[in-house]
Structures are given as C-alpha cells and as structure tokens.
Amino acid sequence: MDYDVIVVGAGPGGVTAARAASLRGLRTLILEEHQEIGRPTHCTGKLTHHAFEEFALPPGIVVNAVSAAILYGPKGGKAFLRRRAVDSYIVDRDRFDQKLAETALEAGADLMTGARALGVRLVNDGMEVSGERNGRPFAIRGRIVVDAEGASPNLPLSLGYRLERRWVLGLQYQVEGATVESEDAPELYFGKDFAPGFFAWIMPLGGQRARVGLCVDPTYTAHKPVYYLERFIHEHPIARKKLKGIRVEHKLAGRIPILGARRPSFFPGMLLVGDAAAQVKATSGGGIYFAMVAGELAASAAARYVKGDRGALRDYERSWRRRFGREIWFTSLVRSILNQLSDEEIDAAIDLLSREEGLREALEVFGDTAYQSRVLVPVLLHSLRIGLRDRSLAWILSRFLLGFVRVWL
C-alpha cells in the first residue's frame, strides 16, 4: 500500500482527519482537486466558538466577531437577540482552509492538489483511489479512504451506494458599500418571495463590508439562486436600503446537504466526513465545526482500521451520532417544520419574540448556533406558561406540534 489513510478533500474535515491521522503515525495523502486550497471559497464562514476551544486555529483568520442576531419576518416582524458573550467568528475561508492545511503538512501528511478522485475500488486488503491531475490519469492504494469531497460525494458510487440527498442551493456575494444595523449582529430574512425553503442573510465583515446571500430548497421553486438573490439586493423592502450601491467584490455559489444524514456514514473500506456524510445543520447550512470534529473522529477509527479493527467503521458512526447527531435531527426537524409554516405564521412568531421578553431571553441565554436542541425545553417550559394568557402564542405553539407530528410520522 502507498499510504495507510487517503484523505479525498481539503476542506476543514478532511484536512483535520488528515493532521490526526498523521499525528498518530499513520501515512496519509490529502487529494485536493483544485490547484489552490481554500479556492474558490465554499460558505459563508461562521464558525462557533466551539471551535476556537476545541482546536488549536491558526491565529489571523478572524475577520468579526458575531453575539446577536436579528431576524425579519416576510411581513415586517423583526427581533433582536443578543447573547452576553461572542457566539461565532466570521473567518476568511480561503486563509483559514489555507493554514489548516499546513498544519496536516507539519504532522507529516501528504499533499496533492489538482487531483481529482473519479472513482475507488476495493483491492486486497485496501482501497485504490484512482483520478486525473493534469490530465493524466493515476491510481494510489491505501488502507481506508476518508471521503470529505463535499456536497456531493462520487466515490461512494464507485462501490454502489447511492446516497439520498436534498439540498439546498446557495449563492453569496461579499460586497462593500453596505449598511448594518450591527456590526456583531448578523440579519436572517425570511419568506418565501425572496428565499422559498430556506432564509436570506446579510452577514457583517466590519466598516461597510458584508457577505450577501441565500439558500433556495429546488422543492419549492424552479428559479435558480441568482434570480431571488438579484431580488432580495434590489426588491426586499428592508435589505435593498441596505444594500443600495454596493460593489460586489466576488461571488461564491453552491449545494449545501439537508435532510439527508439518515444512511450510513462508512462503507467498506471508507469514512464519509462533514458535508459528503450531510453532517450540516438543516436550520442554517452550517457544518464547519461538525466536520472538524467527524475528522478527529475518523481519524481515531482510521487509526484503528489499520491495526485490523473492523468494528472500527461502525464505531466511527455511532462516535460521531453520540457527539452531535441530536443536533443533526433535531435542526432537519426544525427545518421540516419550518418549510411547512405560511409566511404570515413565520411573521407572527418573530413578532412574537420581539415582544415576550422571557422568550427572548430564553433563546439568549441557551441558545447555541452549534448545539441548537439545547433551547428546546427552556422555549417550551416559557411558551407553555405565558401560551395561557396569549392567545397567539398558542396558535403558534399549535401549528408548530401539528407540524412536528407530521414529520414524526
């Protein structure tokens, strides 16, 4: 065998799995088929701050640091949440991706970039991975393969497993020119004339910079990003004040993987990680952390694999679903939830929430953009004692059981 682990991705996932693989002693080859890591940039890059704690980031990749949030209605309801400490940071993706990936090259890990994994197979006791890099075609064997293509994963095909997916289509735009409301506070709009399925954001960089964008669910409507997106810019009756005379600096558009984490994330021979094993939280599309955290995870049953440890595939499954797939179900079940809600119910429940104090305070104190489900029973226990004297509420609260016992079932 050439390597004992090929990493096929240098996303935040797979370049963790690579540098714990190696620190373990294991030959590793990160796959890459760009010619430049970090390019183009592939989401917003909100990371939690659970990843500043839990790993040791390189230092200058933050660009803002982010503790509130406001949310507008599709029919002008708006509320403002702000939590007593920083929530998330804003990264420079192509930097941050950047110098993860030195820190794999320094535990020992291999690098290849412009090389595109077409397929994989299984030979002898490992895998062949085999591609084309300029051009030319190649084939390298190891003992495991750790998929972190992304979105949308081929090698699991080469093996015959096709993975159910639904996604949700993104376009962003940084520009400079805009007015915020707050430089920590990203703004979330919801509807379904601007973003059918999914929400539009206005993400502050600091002084009058931003990144712009928005997810479409296919489901919902045949037109593509572009076209909700121009509109939201131009047309949205908040964000295009906002928005007027920016200059767009680049664009960046893409899958993102929802609803979709219920098959197996290993195969013979092979661990899926981050968004190729739909790792992503369904509310917001996020998965930066959740990815780095799979990577330590499948490097640790990798490592394992190797030694002759087959249970160790399944292990890495049940790993990571005890780590944080609570939050996988619990955001698909929100998001399922959500998408079945009118716009005027949407509108209601966040001018709800501008108004009930103690609800906003729930969701600032327990709430958490990685682990989500935690504000789940402090929002019931406050909904259900002030659902008495607040006939809306309970409309509300009604409308969302009735929608999460649809999805139950």
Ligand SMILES: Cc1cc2nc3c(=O)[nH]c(=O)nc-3n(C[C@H](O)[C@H](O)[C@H](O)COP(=O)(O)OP(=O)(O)OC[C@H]3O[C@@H](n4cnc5c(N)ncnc54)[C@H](O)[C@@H]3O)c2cc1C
Second form
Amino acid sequence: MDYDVIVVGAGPGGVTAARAASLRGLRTLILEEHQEIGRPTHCTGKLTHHAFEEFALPPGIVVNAVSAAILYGPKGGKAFLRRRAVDSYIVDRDRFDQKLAETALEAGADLMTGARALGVRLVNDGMEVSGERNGRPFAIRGRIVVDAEGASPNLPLSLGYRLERRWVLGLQYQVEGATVESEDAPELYFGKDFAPGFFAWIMPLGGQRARVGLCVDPTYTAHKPVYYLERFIHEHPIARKKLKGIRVEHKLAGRIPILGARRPSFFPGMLLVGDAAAQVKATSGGGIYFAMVAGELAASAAARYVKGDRGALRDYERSWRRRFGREIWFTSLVRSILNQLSDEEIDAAIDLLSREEGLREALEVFGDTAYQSRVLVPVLLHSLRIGLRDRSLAWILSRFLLGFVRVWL
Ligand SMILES: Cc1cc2nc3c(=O)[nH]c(=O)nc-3n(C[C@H](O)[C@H](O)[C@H](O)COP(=O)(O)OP(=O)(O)OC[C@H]3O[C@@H](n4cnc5c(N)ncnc54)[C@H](O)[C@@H]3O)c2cc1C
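Just the form predicted alone so far, so send over the form predicted in complex with this ligand.
Now the complete complex, all chains and molecules, led by this one.
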C-alpha cells in the first residue's frame, strides 16, 4: 500500500480528516482536483463559533463577526433577532481552506493538487484510487478512502452505489456599495418570487461590502439562480434600495445537498465526509462545521480500520449521527415544512415573531445556528402558552403540526 488513508477532496471535511489521520500516525495523502486549494470558492463563509472553540483554526481568516439576524417576509414582514454573544464568524473561504490545508501538511499529510480521482476499486486488503493529473493517469493504493468530494461525489458510483440526493443551487455576488442595516446582522429574505425553496441573503462584511446571494430549489422552478439573483438585486421592494449602485467584486456558484443524509455514509473501504455525505443543515445550507466534525470522526474510524477493526466503518456512521444527526433530521423537517407554507403563512410567522417578545427571546437565548434543534422545546412551550390567545399563532402552529405529520408519513 502507498498510503494508509487516501482523502479525496481538500475542502474543510477532507483536510480535517487528513490532519487528524496524520496526527494519529497514519500515512495520509490528499488528492485535490484543482491546482490551488480553496479555488474556485463556492461559499458565503459563515462559520459557527463552535468551530473556533473546537478546532485549532489558523489566524487571519475572519472578515466579520455576526451576532444577529434580520428576517424579511415575502409580503413585508420583518423580525430582528439578536444574541448576546457572537454566533458566527464570516471567513474568506479560499484563505480558510488554504490555511487549514497547511495545518494538515504540517501534521504530516501529503498533498497532490491538480489530481482528479475518477474511480475507486477494491484490491487485496485495500483500495485503489485511479485518476488523472495534468492529463496523465495515476493509480494509488491505500487501506481506506475518505471521500470528501463535496456536493456531487462520484466515487461511490464507481463502487456501484447510487446516492439519493436533492440539491439547491446557489449563486452569490460579493459586492461593494451596499447599505446594510447592521454590520453584525445577516439579512435573510424569504419568498417564492425571489428564492423558491430557500432564501436570499445579504451577508455584511463590514463597511459597505457584503455577500449577496440566494439558493433556489429546482423542484420548484425551471429558472436558474442568476434569474432570481438579478431580480432580487433590481426588483425586491426592500433589498433593491440597499443594493442600488453596487459594484460586483466577484461571483461564485455552487450546489448544496439537502434532505439527503440518509444511510449509508460508508461503503466497503470508504467513508463519506461533509457534503459528500449530505451532512448539511437543510434550513440554512451550512455545512463547513459538520464537515470538520465528521472529518475528525472519520479519521478516528480510519485509524481503527487500518488496525483491522472492520466494525469501525459502521461506528463512524453511528458516531456522527450521535454528534449532530439530530440537527440534520430537525433542519430537514423544518425545511420540508417551510417549503409547504405559502408566502402569506411565512409572512404571518415572521410578523408574529416581531410582535411576540417572548418568542423572540426564546430564539435569542436558545438559538444556535449550528444546533438549531435546541430552540424546539422553548419555542414550542412558549407557542403553546400564547397559542390559546393568539389566533394567528394557533393557525401557524397547526400548519407546522400538519406539515410535521405529512413529512413524518
Ligand atoms: C452558495 C453557497 C453558500 C454557502 N455558504 C455556506 C456558509 O455560509 N456556511 C457554511 O457552513 N456552509 C456554506 N455552504 C456549504 C459549504 O460550502 C459546504 O458545506 C462545505 O464546503 C462542505 O465541505 P466539504 O469539505 O464537504 O466539501 P467542499 O468544500 O466542496 O470540498 C470538496 C473538495 O473536493 C474537491 N474534489 C471534488 N471532487 C474531486 C475529485 N474527484 N478528485 C479530487 N478532488 C475533488 C473539490 O475541488 C473541493 O476542493 C455554502 C454552499 C454554497 C453553494
């Protein structure tokens, strides 16, 4: 065997796995199809404070810190939520990925850039990854493969496994000249006319710079994201005033796998990590942090597997589900319900949030973009308390319960 672990993909999931595997003494190789790590980038870069507390993240990657959020309803509803502490940091994804990769190399991992893995097959006591580098074929053998290819993994297919996936399509412009409401408050805009099946955002970067983007779910529209983003910038009744005269610095696009983290995230000789395993919150599309957590868990499973423990692969699946599986389940559920609500109903919910201080407080105190399910009990308890006297809340609650039953069935 050339290596113990071959990691395919140098995003946050793959690089974290490679670093952790190297630190465990495993001979580790990272294959990255692009010449430069982190480029082209495809992400807003909003990263939960948990990632900074749990991982040794390199300095010099943070652009802004956010502790609030402003929700805009399709018909003009607006709610402002503010937490007491920083919820997330905005990072430059290309720098973030590059610096993270340096930590994996420092730990001892090898890296091959410009190397695209095209297939994988089982060989005696291990795996062979074949691919192409600068127009030349290569084949490398390792005991185990960590597939961190991102949103559209190809390697499982080469082993004969077809993954069940549903994606939303994203597009984002980084702009200069935007007027944001508050420098620490991402603005989220809901509504089928501008972002069917998801939402649009203005992510403040400080000063007049911002990341303006949206995702759309192709289940609900045949139009491309660019159609909606241009409309959002030029026609949205609120956003267009804030974005008048902006200058676009650069653009990025990508897809996010939502509603797809069904079993399995492992195959013989291979573990799936990050977007490749659809370890993404279906409400917000955030996946960096969970990709990193899964990367660490995958490295630990790989170390056991290399020593001959065949149960380690199944244990990887169990361990990430124990760690954040509830969030995947909860956000998928909420996404499915949100997608069934009409614009009027979403507007009514946001309007209610702006009127009901107790409800807002429950979200502000227990809300955590990484662990969104933590709001469930406090919000439900508060909703039930006031639901009896607020007819519109009772109506929204019943819509959610109905959605819950429909999704569950
Ligand atoms: C528009 C948009 C905005 C987003 N905003 C956020 C956000 O603000 N916060 C957040 O947490 N998440 C966000 N996400 C999601 C986030 O980008 C992903 O969840 C995260 O990047 C997943 O990390 P990963 O390591 O699994 O995959 P990736 O970061 O996609 O990395 C995969 C790597 O594998 C390489 N690769 C792929 N196939 C091969 C192959 N066959 N051979 C070799 N190399 C290969 C790719 O080049 C890439 O470098 C956003 C996504 C999009 C599309």
